[in-house]
Structure formats: structure tokens, C-alpha cells
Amino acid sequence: MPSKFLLSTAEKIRDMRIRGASKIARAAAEAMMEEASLAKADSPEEFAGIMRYAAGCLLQTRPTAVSLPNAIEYIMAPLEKAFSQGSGVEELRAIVRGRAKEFVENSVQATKKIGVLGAELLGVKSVVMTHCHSTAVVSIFAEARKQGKFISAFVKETRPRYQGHITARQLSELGVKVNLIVDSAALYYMDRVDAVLVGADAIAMDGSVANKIGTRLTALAAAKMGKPVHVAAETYKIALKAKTGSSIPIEMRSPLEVVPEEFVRENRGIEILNPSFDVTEPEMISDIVTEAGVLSPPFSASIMEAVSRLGY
């Protein structure tokens, strides 16, 4: 029977309690160590199969999320080949232990990382519009203030669940001045921002990005004014498995957070879809920020050479 943290942990994912591709990924990473600590096991066969169970609770809870099953990969993998090779209970308990530990200190070292290299990119002054809630996003901008720079921001509120008010809120905290505007008015502001600067829930290996729904409208608004499209990411969002966009499953999401529920009973007749992310094409982005560098165009060849020299 999985632990109560457990449980809780994927039914905060799954309802967005818990939010941001980062934030998923090490609260999935803590809900494995808090797991492995609590796991009663007379086996390695059994430690193993608990460990196997709670990686599924896990993973059926946000399909485009990449950072999320990359995660557990880093913990299952090395576990599962000690349990081949014949580890006892404490020494895969051990394993599970340490590398959730470490997956979430190298996330937030990741994080702090994107921060500075991407704080590089922006001018003594910038106006940057921004889509959605990201950490390292909010990581660049916090950077950016620290080096002196006077960031402004338009920051799109990001219906149906409003992640733009968060990031709104921690960048006017960082001393940003901050404009918050409905989605829709992307366009209409794009002249008078000199970059855009968004997240990733997904990577493919051709650059293409999946992340909040409406981040494609936004790139296609910057490319209508030749405005830069900065994404930043940790390379855990990198899909290995995934050679195009198109290879990322996108979220559909409940009509109840678009529409109330009386809504929905008055009006059977209408199909409310609620995708949740939408795929950004590597033509319409300037640059990746990752922790192993500011990845250009070609993104093919630059995101396997990020790959491979963190030994993937």
C-alpha cells in the first residue's frame, strides 16, 4: 500500500496544486525518497516492487511534463540494476535515497545556473513578455536585478489556470515593473518588448517546445515583429525519445477549468477542449538556456552535443 505523502504528492501533481515542469519533477523525486524511507520490505524483490508502484502513481499523473519521468528514471534506473545484479534491501534503499537526493540538488544548481546564463542575454534595459509560471524563468529575471538591470516585464495572466499571476507577483517581489495583460494582447504589445522569454515542460530533440498552451500564439507574434524567443529549461526536459514535436503527447485537460460546471449540463451540445500545451517550432526560437550552456540553432546538433556531455 503506497504512503499517504505519496498518494498526496500525485494528486497535487495531477490538480496542479503542484506546478512548473521543475517543481513537478522534485516533488516527484522527494515522493520516491520519502517512499524508499518508509518502504517495509523482508526482500529485494518486494523493495523493488513497491519502489515499481510508486513510479507508476507517479507517472500517470501529467503525460507532457517530461521533466517528471525523467526523474524517475534517474532514481529507477540505477536501482534496477543493482536489483539485477543482487543488492539487498538496504543497499537499494540507499540507492533510491541518494539519487532523489541528488536529482533535486542538481535541479535547483541547474536552475541557478539557467539563471546567470540567461540574465546575458538580456540588455541594461529590457522589456520581456513572458507566458505561463517557470522557475528558471523567474531565476533569469531574479539575476538580471542582482547584475543591476532594469527588467520590465509584460507577463500574460495564462488562462485557464492564471500560472501568469505567480510569475507577476515573484518578478514585481524582485523589484520587476511588472504589466500583466490577458493572453489575447500578445500582438498588441509585442512593439514595445524587445524579447520574449518562456519555459519548457518538453524538449524533442529537433528544438521544438511544448509548454503552456498559448506559447506557440505568442512565438508566432514575436516572429510577426522579429522579436527574439528565448526559452529556458533544464536539460532533464529534453525528451530523448522524442525526434520532433510532434512524438510529445499533449495534455487535455477538465472543461470545468474553462467553464462552471451548470455550464456544461445546461449546454451537452458543445465540446469544450482544454489542451493544455501547445508545440513551439524550433524556427520560431533564437536560443535554448540550459545549465550546460545557451544552445543555438541547428538545435539537433547542439541539444545531442548538450547530451552527451552530461552522459546521458
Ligand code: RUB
Contents of the next structure:
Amino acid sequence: MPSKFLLSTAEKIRDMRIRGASKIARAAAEAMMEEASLAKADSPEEFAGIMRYAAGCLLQTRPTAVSLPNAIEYIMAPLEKAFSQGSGVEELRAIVRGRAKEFVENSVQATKKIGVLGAELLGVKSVVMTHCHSTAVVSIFAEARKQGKFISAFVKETRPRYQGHITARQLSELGVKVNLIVDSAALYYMDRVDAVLVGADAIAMDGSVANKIGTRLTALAAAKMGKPVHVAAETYKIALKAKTGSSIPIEMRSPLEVVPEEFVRENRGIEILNPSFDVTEPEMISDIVTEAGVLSPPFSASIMEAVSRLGY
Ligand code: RUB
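Having seen the form predicted on its own, could you give me the form predicted in complex with this ligand?
The next block holds the full complex; its first chain is the one shown before.
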């Protein structure tokens, strides 16, 4: 039987009480750590079975954020290796616990480093447009403010879940002057903006970026007005198996996030589509700020270089 903690973490990720690619990955790693601690196994086979089941539960929650399978792989690959080499239960338990802890610590450090590297891209008085809510993006604002920069922001509300409200509150707490706008006002205000700054759920090997639905439209608006688009993302957002953006799965969510149940009942003939993410082409992205450095176009080369340097 999987633990209550594992099941409740999986549930929270699925219904977005835990959301955002890095928080999802860290929560999954913490659930794996807890599962390893609680696992009552008489044999290595039994322990590995418990961990494989836990990994499977977590992997089924949300499909687009590659941070989730990458976190699971970071933990499970050494476990499988040690298992095949005949390690005992306590050794396997220590491996899972150690790797999960390491993943979370690395992720926290990576977000801080992205803050420092990303803040260098912002001028002393920058006006930045954001979409959705990204911890990596907020980290850049936090560092820029720490450096005494006077940043202001046009924060898109981000229908249908309004993650922009979280961004607006957090940036305001940092002392950023915040203008909260409806999503469709992006182009209207783009001429007042110096740069667009967004996070990522997955980055394909060609530099295509999957992020909250509407990111691509924002990037198009930025391209129209000649404004740069900076992406902030930890390297575990790189989808090593996705050569291009078209192989990143896009999560479709409930119509009830878009309209009330009454509307659905009264309008049976209307199909309500709610894709949660879209993919922005590399040509519309100026750079990708990672903890391993700021990656520049051509991304197929810079991503490959970062990946081989990191030993992925
Ligand atoms: C969140 C979203 C964020 C990325 C990056 O979507 O698209 O921009 O996940 O966030 P959702 P972070 O709210 O559907 O999870 O930088 O925190 O990983």
C-alpha cells in the first residue's frame, strides 16, 4: 500500500495545489524520500517494487513538466543500478533518500543562481512583462531588487487559473511596481516594456520552450514590438528525449477551469478546450537563463554543450 503522504502529494500535484514545474519536481522528490523512509520491505525486490509503484503514481499526475520525470529518474536510476548489483534494502533506502535530498537542494541552489544570472540581464530601471507564475522568474526579480534596481512589471493575470495573481503579490512584496493586466492586453502594453521574462515546464533540445498557455502569444507580441524574451529555467527542465517542441506532451485540463458547470450543462453542443501549455519556437526566444549559465542561440548547440558539461 502506498503511503498517505505519497497519495496526497500526487493528488495535490494533479489538482494544482502544488504547481509550477520546480515545485512539482521538489514535491515529488520529497514524496519519494518519505516513501523510502516508510517502506517496510523484507527484500530488495520488495523495496524496489514499492519505489517503482511510487514513481508510477507521481508520473501519472501532470504530463508537460519534464522536471517531474527528470526528478524521478534522478532518484530511480541509481536505485535500479544498485538493485541490479545486489544491494540490500537499507543500502537502497539510503540511495533513494540521499538522491531525493540532493535533488531538492540542487534545485533550490539552481533557482538562486538563476536569480543572480538573470538579474544581470535587467537594466537599472527595467520594465518587464511576465506570464503565469514561475519561481525562477521571481528569483530574478528578487535579486534585481536586492541589487537596488527599480523594476516595474506588467503581470498577465493568466487565465484560466490566474497564477498571475501569485506573481503580482510576490513581486509587490519585493517592492516591484506591479501593473496587473488581462492576458489580451499584452500587445497593448508591449511598447512600454523592455523585456518579457517567463519560466518553463520543458525545454526541447532545439530550444523550444513549453510553458503556460499564452506564452507563445506573448512571445509573438514581443517579436512584433522587437522586445527580447528571456526564459528562466533550471537545467532539469531540459527534455533530453524531445528533439523538438512537437514531442512535448501538452496537458489538456477540465472545461470547468474555463466556465462554470451550469454553462456546460446548458450548452451541450459547445466543446470547451483548455490546453494548459503551449510551445514557443526557439526563434522567438532571446536566451535561456539556467544555473549553468545563460544559454544563447543557436540553442541546439548551447543546450547540447550545457548537457554534456553537466554530464546528463
Ligand atoms: C506553471 C508554469 C510556470 C513553469 C515554471 O504552470 O507554466 O511558468 O512551471 O515555473 P502551472 P517554475 O501553474 O500549470 O503548473 O519556475 O516555478 O518551475
